[in-house]
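Quick heads-up: it's one chain on its own, the form predicted alone, in structure tokens.
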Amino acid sequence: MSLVSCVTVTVPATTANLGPGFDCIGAALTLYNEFKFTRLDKGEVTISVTGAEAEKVQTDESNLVYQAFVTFYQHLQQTPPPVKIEIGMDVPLARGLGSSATAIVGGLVGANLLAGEPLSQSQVMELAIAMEGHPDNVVPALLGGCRLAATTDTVWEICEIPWHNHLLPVVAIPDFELSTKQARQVLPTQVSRADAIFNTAHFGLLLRGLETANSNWLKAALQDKLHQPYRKALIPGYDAVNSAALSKGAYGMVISGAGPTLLALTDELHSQAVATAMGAAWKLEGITAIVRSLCLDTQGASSTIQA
């Protein structure tokens, strides 16, 4: 196997859940961190960060990007190459629009590739699923699209949802944060029978809403009762913003995620009022908010390679 001297991986922001879509599903978004890995002759990894919020990113071993690449290399029983790793960064960092799944992947795909690709893709999916827990950011930061992941004992099934082109996402960043350990933690360990009936119910309404468009099934299909009435106390303006986001012609709003990012689907039309409205209906609860208009990221992790 042919080895590689610089390769860099550019990996797509990611959403999860989708209202009632809870820990199983996850789209790529039209936001990118990108990775930069150069093998060095001798030496120790040296990390470099630029980009949105690049003071909070560790520079040393702990950087997650070469715990996924150190990662890589134990499950082929190797040693890690010396490494020079330079981090782009345009994700921003505990929002809910999966900064830890682009850091994975991003390292795991750059040191297969540096390694000659001795791993399918599916191999890492495995190892990036492994490394987060869970396979709602890291599917579709890898593969893109709009995926479902469900296992049977230790095999993942992937499935690709079809996602309707007249469907934008637009993404709302607030200027605080929210770890995901604090939004679990305000989940209940038990649900009602009804409250699983009403998410299985709008989940399946949800599949046939990304897929036609259909502005009544989406706009039923996004409500949710398993995590987000219970995270959205942790989020100040959740309201106003939602109020907002459907009186421009949003479909409806989600949590991106654990949050505190919110999610509003809509089409072309209405893109840029929504988007408008939901950061100044932020502005009122003295909260400033980045946001953006996307699209669907339909490739996923993307990679050139130096010889």
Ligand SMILES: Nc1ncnc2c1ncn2[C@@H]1O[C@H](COP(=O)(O)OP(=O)(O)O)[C@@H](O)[C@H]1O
Contents of the next structure:
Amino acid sequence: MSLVSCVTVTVPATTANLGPGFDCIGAALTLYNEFKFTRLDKGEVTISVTGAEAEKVQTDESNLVYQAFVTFYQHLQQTPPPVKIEIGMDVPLARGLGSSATAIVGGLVGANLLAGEPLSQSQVMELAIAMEGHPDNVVPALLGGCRLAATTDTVWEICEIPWHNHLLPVVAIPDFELSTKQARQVLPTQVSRADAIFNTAHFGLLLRGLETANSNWLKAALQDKLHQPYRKALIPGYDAVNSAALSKGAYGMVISGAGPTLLALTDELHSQAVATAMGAAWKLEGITAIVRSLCLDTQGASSTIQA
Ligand SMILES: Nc1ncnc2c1ncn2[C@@H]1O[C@H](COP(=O)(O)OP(=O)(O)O)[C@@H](O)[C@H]1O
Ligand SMILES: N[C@@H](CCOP(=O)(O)O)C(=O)O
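Form predicted alone done, so how does the form predicted together with the named molecule look?
Expanding to the full complex; the earlier chain stays at the top.
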């Protein structure tokens, strides 16, 4: 068997939670990071980063892509080979768009391909979930589409959630970071029965709303009581941006992942106006935001092998 010496892996950004689906649902978006791995004959790991916010990413062995690469070989009880990693960044860091998931999935998929694919896709997925600590970013980043993940004691059940083709996510990405770790620290460890019931009902409605694009269902479904009420306080301008999105016809708005990016669900007729209004509302609060009208990525992580 001739081993692959160079592979490029492209991984989509993701939006987790979608309101009431905290830690269990996520969707892949048409915004990507690229990771190129070249096996070296000898020497140390070398890491270089280009693109948006490249200067913020570590280029030593603490780099998350390399950490995932090493985790893969540790899993096989092998020593990782010397490797050159070139990262092309388009997914902004610590904004709630799954940049860490792209790094983990990129590192694991790249390592698996360089090693001749000893692990199946589900084994790679399980390693990715264990590294990230929750499934809702890494699963859609790996598989594409909108995915629900539920665990039994031993296995992860992954379910593709139908996404109506009229639904378009609009993201408003502010110029400040919020680490997922910090945004998880503000959450309560226990919730009331009423809040649990609220989220169960709204999550069911969300699944049917995503499938049908029924506007009444979606408007109600995007509400949540498990994380957003606590995280709003970490996102100045949240209420103004929410009102702006709704006033221009969005079905609703949620915190993307752990934030601070805000994501409106809308359709082709309204997406441009919603995007402009969200950016303008944040500007009035003194916050610069990049707004983008995206689509659902249906492919997930993809790769190109150079012999
Ligand atoms: N392309 C990348 N290469 C290396 N590390 C990355 C990359 N993207 C993200 N990370 C790591 O993930 C961290 C952000 O993770 P996190 O706080 O979970 O935010 P996000 O919502 O963007 O996933 C960054 O500070 C960095 O350490
Ligand atoms: N369910 C997690 C999702 C975090 O997503 P990220 O894109 O912010 O890393 C959470 O809400 O904490």
